[in-house]
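What follows is a single chain, given as structure tokens, in the form predicted on its own.
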Amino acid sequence: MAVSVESRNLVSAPDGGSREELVVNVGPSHPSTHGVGRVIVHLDGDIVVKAEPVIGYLHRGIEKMAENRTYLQVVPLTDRLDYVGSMYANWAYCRAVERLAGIAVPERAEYLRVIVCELQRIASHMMGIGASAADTGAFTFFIYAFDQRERIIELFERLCGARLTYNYVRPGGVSFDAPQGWTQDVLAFTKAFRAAAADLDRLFFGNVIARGRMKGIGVLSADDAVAWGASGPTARASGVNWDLRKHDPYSVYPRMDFDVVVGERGDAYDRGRCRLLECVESCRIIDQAISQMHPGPVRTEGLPRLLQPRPGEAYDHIESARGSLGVYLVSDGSVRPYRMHVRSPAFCNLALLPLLAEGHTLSDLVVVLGSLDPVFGEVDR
């Protein structure tokens, strides 16, 4: 792994002597940092003594830019937050706008939102666990996982014409109804994915090398997960049974029958496998949503292009692939938000890296970082 030597320092050893501490940079350009993240690592031999995440390399000032755009013009900016999960980044912002402006969403639009965001969850998890597997040397698994993600991206391209930044969920509904035959193809995907997920589970999580590289690595206790504000699979893998879709339900999720996947050990292995099993639960939700969905409008009629909510504030959150994704909005009565702030689960989960990496080897540090599934567009904002 390519790292650059920052310095060599003599520090006090427990026995009263001294030892040499090597300080190296991992990233920000190295692929093992899952984007433009940087970690300053203090090493005693090959053991991590201290790991300091350094963020800000992908800061675009999105929250500040929102103050100079209309409420509708902000939606494409949210695509650039969690760019591996743009659908639910759109949705979190739109729910905050709808709460602020008192906008009701048609039922069919709510079902379409659930369908696309559960598809997005699968696509995001395939990218997350695939990249983490590549960090351990299992590049074949990355290709297999990426193939499943590609099938979802093709469905999204048919739905809205885009493959990464979708701008699909809008205040008051969605931009387009599903084209003819699209829901049938989605059902065909969920059916095929269940078999593919079983193969992926055996291929990687059943592999003795993967188990050796991930089990017992970066163990996070349930108490620490709660204390540090972790959410999503990162927290649930530690036994924290908390999922906003179940415990603070929104949209049409109360009508869905699905299980919350909870781990036991809270290590890198459990975090990765929880994501895979969550994908199977997402298939259950998608199937139910399609069976329950009826024809109807997909946008609120008569909604002005220039929304002008009354002065006030609103906060809403959803369960993204990384955890509790929230958006806080303040209105001064104009056509632009006075203030927007994003509660980023990727940011909160990344803060755990120094705690989880300490005492592990440098190669284990990469595994721990990947198991947190960071997306630095959302971390830096």
Partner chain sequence: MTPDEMAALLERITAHNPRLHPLFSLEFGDAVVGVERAELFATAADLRDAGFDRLGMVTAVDRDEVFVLVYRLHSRSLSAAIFLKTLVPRDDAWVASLVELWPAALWQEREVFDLFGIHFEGHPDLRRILLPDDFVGHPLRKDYDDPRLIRRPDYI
Second form
Amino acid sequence: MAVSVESRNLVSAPDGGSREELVVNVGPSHPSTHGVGRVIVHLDGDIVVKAEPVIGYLHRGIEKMAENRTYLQVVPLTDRLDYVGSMYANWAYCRAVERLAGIAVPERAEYLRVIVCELQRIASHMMGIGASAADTGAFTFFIYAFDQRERIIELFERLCGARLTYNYVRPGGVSFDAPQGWTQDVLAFTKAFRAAAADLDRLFFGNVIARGRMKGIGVLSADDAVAWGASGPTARASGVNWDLRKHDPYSVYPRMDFDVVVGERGDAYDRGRCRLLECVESCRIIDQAISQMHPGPVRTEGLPRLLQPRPGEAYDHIESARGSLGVYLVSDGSVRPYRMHVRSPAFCNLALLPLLAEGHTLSDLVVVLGSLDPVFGEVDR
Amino acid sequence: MAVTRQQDKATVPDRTPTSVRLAISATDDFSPGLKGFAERVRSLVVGLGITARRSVSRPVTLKYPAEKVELSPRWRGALRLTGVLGREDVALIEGPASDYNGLIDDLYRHDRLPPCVGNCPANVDARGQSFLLADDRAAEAYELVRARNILPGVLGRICHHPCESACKRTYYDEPIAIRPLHRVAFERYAEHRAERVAPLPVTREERIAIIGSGPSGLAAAFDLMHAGFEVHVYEKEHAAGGALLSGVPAYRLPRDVLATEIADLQTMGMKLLTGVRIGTDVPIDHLIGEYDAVLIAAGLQVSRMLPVPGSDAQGIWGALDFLKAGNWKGGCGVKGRRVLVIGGGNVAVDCARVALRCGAAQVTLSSLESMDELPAHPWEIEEALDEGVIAMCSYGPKEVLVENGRVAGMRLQSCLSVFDAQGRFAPVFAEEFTDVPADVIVFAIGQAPQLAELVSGSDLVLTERGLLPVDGALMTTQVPGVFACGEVVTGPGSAIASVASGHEAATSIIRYLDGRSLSEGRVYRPVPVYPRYQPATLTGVEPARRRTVMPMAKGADRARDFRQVELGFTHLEGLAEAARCLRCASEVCVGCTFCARTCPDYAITVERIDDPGHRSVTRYDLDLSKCCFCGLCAEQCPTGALRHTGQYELSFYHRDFAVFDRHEMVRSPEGSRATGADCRGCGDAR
Amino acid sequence: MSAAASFGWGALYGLGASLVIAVAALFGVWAERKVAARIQMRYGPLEAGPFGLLQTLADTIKLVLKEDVTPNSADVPVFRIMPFLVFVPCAAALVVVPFAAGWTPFGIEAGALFFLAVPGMSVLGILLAGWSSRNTYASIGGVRAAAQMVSYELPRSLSVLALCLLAGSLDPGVIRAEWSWWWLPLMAIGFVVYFIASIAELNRGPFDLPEAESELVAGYFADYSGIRWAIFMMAEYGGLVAASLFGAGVFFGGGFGLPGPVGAVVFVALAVAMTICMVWAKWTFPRLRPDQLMSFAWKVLTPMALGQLALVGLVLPWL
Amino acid sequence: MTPDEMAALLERITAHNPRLHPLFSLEFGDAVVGVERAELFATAADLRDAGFDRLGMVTAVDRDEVFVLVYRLHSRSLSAAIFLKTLVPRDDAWVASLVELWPAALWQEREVFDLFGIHFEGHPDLRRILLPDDFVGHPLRKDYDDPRLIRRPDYI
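Output block for the form predicted in complex with the partner chain, input the form predicted on its own:
In what comes next, the whole complex appears, and the chain from above leads the way.
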């Protein structure tokens, strides 16, 4: 991880002479690395010749920690993977546990999971495109996006008492049922959000400067997206029609009518706009889920205090805001997981940075990085 | 999960993954030339317009402190601990019988009803019993239990303990042995009996007659005596006890235990008139005229018989007669003979075990239900099998094989299933027959009341099926002033359910004699539903946490005579078992340590003294700097003592090491520690 | 005037300008925070003083008391002195603002030239501030600033030059006195160029590349803290106020040539409006990329300014 | 994917490729095939040509004497996913790198190298990725010991 950085490198140029490369060390404490990412950038003039991400600054060894905890105690850990969208890791982990232990989930719990995860998708994308816009200097857009995110977080707080690390989705269901009037407020939110999304679209994605900054920047071809294991909006913006909610439908998603937002060019602009338009699709899903939901239990009754699945292994994945988030669990029949591995979409997407940033300027580097929407809690685990 | 997923596929039309929206395309680009220039300028103006519009809208932030922050109703702050064992006692659930339902209902509404109490038909305060017993206050424990279940010594041996099935400790490791603790309390009460059992003052003029001295009759008598009435109990046999005496075998309930507890009631003032058969010796009308209220608690007297061919042959017994004979006469002519018991309930198991003890050569239990579906309690079946009873499950009786007017055996038919898909009784038989040789056949397939003689000459009218029409909630009959309770009302049931109906009848009688409306303002017993937990995994559970095992007589030895099967706890075992109680819903930390065990971040340490006979929490450390606010500990807390405060912000300002040790825990009422344990007026979440 | 007297007057004006600019900066910072907050649906400063007016003062006190950090590897004397080198030209620009028709505090005939040239000197300070920090980001920021300020100097000067042609004088006071209403439509393009170029000249969004927070952390003043950092800020806001006042003075003839107190009020109102518009633009738009910035300056603004000059040149013979 | 479909898929894959053998039952809902370590690369290449265009996950499990390397392959055209597993002896922990087939393996193999110490032959840039370069040991190995690690007590 640690790399000593000479600030100036003398490199022999292809024409036989030599040119001076400026090495800029972006991060790990830098405003636009979205946490504690670090990129070692080799600049030739203002052009990036090599961008090498250095990660691990937020490595907490969650996979190792999970081996020392009971199945339930791991849930708070998964909150801290993707701290912008804790619900996803909660859910992916719980799905794996449920598969491993053969736990059925009440229908209402599945609907609540879908609702919170779609809300979480909006919240996460608001963070993603907001921060990405702030990287280009549009700070007010960031605030507007965060305003929407804040509304969702307030809804979450009412739901489960936490604003960031929800610990909401649990093996066998969810921790709390929706409080009185919550679903109405969610519907009111989706209604208001559609109007706000149109504003956000015009304010930033219609803006001439923003288009100039993002169009044609960090173009990812569809083939590369597949080969490099990109997923989520990052892959879809390149025209890869791949959404687990449609293509490996889980939970109650098969009952939902929604579109997959797919881009054409795979540049930073497409990735950002894909996220914004996905939020509107999420609103559709939420509205449908609320209309389909019936009262009932939200957690499987009578689960034992300590889950003790039989030996075996299970993998389950969900479509998180960043892509397909998978959890691979191995049980040896004890009360603790033998091994837990998180297939982190942010990790796989971030690996694309050297490919995408090369040949652009330093200013574009932050745009490319922002458009990949990395969350370092999940990258580093 | 795989299951639900398949259901999704099956029941819901799968939407094809082809609905794709090409959201971003070249049309997003600006037009070339001057038009494009105009579009570009327009995009800037539109942006300025949006920000301008937003700038005149109402700010979304708040003017603090002019505008108060409205916190969401459900939010998680730092942890707080309300009560601590050693400083605060667990509240006992006590009250006059006529208001007891109201008390229970109130607790239930406030989420403070422990599951053991809620699940008991008579709402015996098992939590209070454990608390007092662990404190070595056996006499108080006995009296607390007796206030509701009247005969703790008896029910401590024979009760089917619904309390234990609901015990929250099942979720953690194993349930508390509540029933054996009744017995412990009874045994320890022997030394206090002389000084603590005294006649109750008679404060009312009205007199009440109770017909039948079974559990329900005695329960009603107990309540009525405490209300100050004079109570006369009529019993047709020569000793009191009803079904407890005639139906319960002595190996489960020694006669002297029952006699002691009935004697206690008599000391309190209950007048017992044995050998009086109402209806023949004394007409019931006489009682109605003589007494201000009459309670019929006669129970079920006759066994139901199967109308199969040959059921009138010699050697056919009804279960009640068989048990009575076995219990009282010590033998019913089965010595050395083969006995076949038909039925799968508890009475059938009792018959089988009595037959063994009477010296039967071979006892077979034949039931319609399969082994898993048997209505008898699993522990009873297990004990019976231990003793050598042969079980033939999934067989229906077809025909009694008769030789010379005597029973020679029985033809049984295989039964495929007993209940249909809706759970109704609808047996399906296969055309397979098995002949079982037997000399004696006992039908234990149910009991019925026999009331015709009892009510003759009164205004009471029986239904066609011989039942007394009774309002099941108020326990009234057609005749004012005549009430009924027990199995007459409820049908065959458990002893504790009979006791519960006795309490209800007593409440009705008190209201009736007070001249109040029977139903107005009356609170009925809430029927709480508690989650049924899968048994917890016991790997790694320390021995001290395990349930005390009831010592039992060896299977082969005990089947020979009517000595007790369960040998009872010792004093120390009783103390230790009582100390295991988690004192659910008491809001007093009992140092169960489950919060510390479940904490993912080692933020909680609980230290306690946990000796038998002495139990208190000495130290409760909560390291808030480690706390991750997952809430698992508060979720685990059985007592509700540990929960989240409302002070979400405070939890971050005060992320320090909060130690509640015993002296510090006794804080002034206006204390304002970070954990907000005593903070008032800040809108606590509860 | 003797050299000594001239020096004395200069010092006095300098002191006055510094005070004015300090107050203007306080106000400018407050205005920016308030406007930005309203745009972002917040309240902005509320607590210190009425409407939070004293918030900036409180911040200044905090900044004065903060530790003044100098990086180990910095070129210490240069590093220390550069904030003042940036501040002084910005403050100096204020002395040629036409506060009344025919009057500027420091009455020199080439006042317009002074206004355009002297603040331009601060590019040196910025470049050296970035360089002396010995920090890659600061260096890049300094170099960007130099390129940007030099580029935008041109359209800005050309747009003012057109005015000078119209008024026939380089003295802003004279320009203000000569102003008449038909200059408004005639000089519309010139004003737009002046406005945009001023924003770029002041390194403010959407042209704040030298200090682009998301790319260069804080650009040329990344390593400054405490009072030195505050002086950079004062220079920026002082420049903002000066550019607004000057623009209102010369492009709008003070308060549309209105006489007396009405004119003064309209003049200040126009300047405030310009300041707010600059803030509004900053908080609405994303930031340009360096190459886009350059091409904008040379391919859009400069031709526009030249066009304006040509337009004025066409009109001039008929005056 | 239903279990039937999955069984059919397994059948189809293994029928054409003698190197593959179905490893585990489908009780947890995943199709798993195993391959000898030496044949991993060739098999993976075959699978990629057969339509498994996506390498979803690379990870390992420490099973005392061996490491089980787990690859999750995904095919959009078949709309199917399988687990490819291979065993790597603990004292001779190397395996062929799949970076040439899927660049997605670039970082994921580095991660496995970092946390398990399994060498990927042919990987262009096999360095630690999550842990500092001077870190000693491979923490996800079961025998990794660190005095700072707190073992939870057995009672829970």
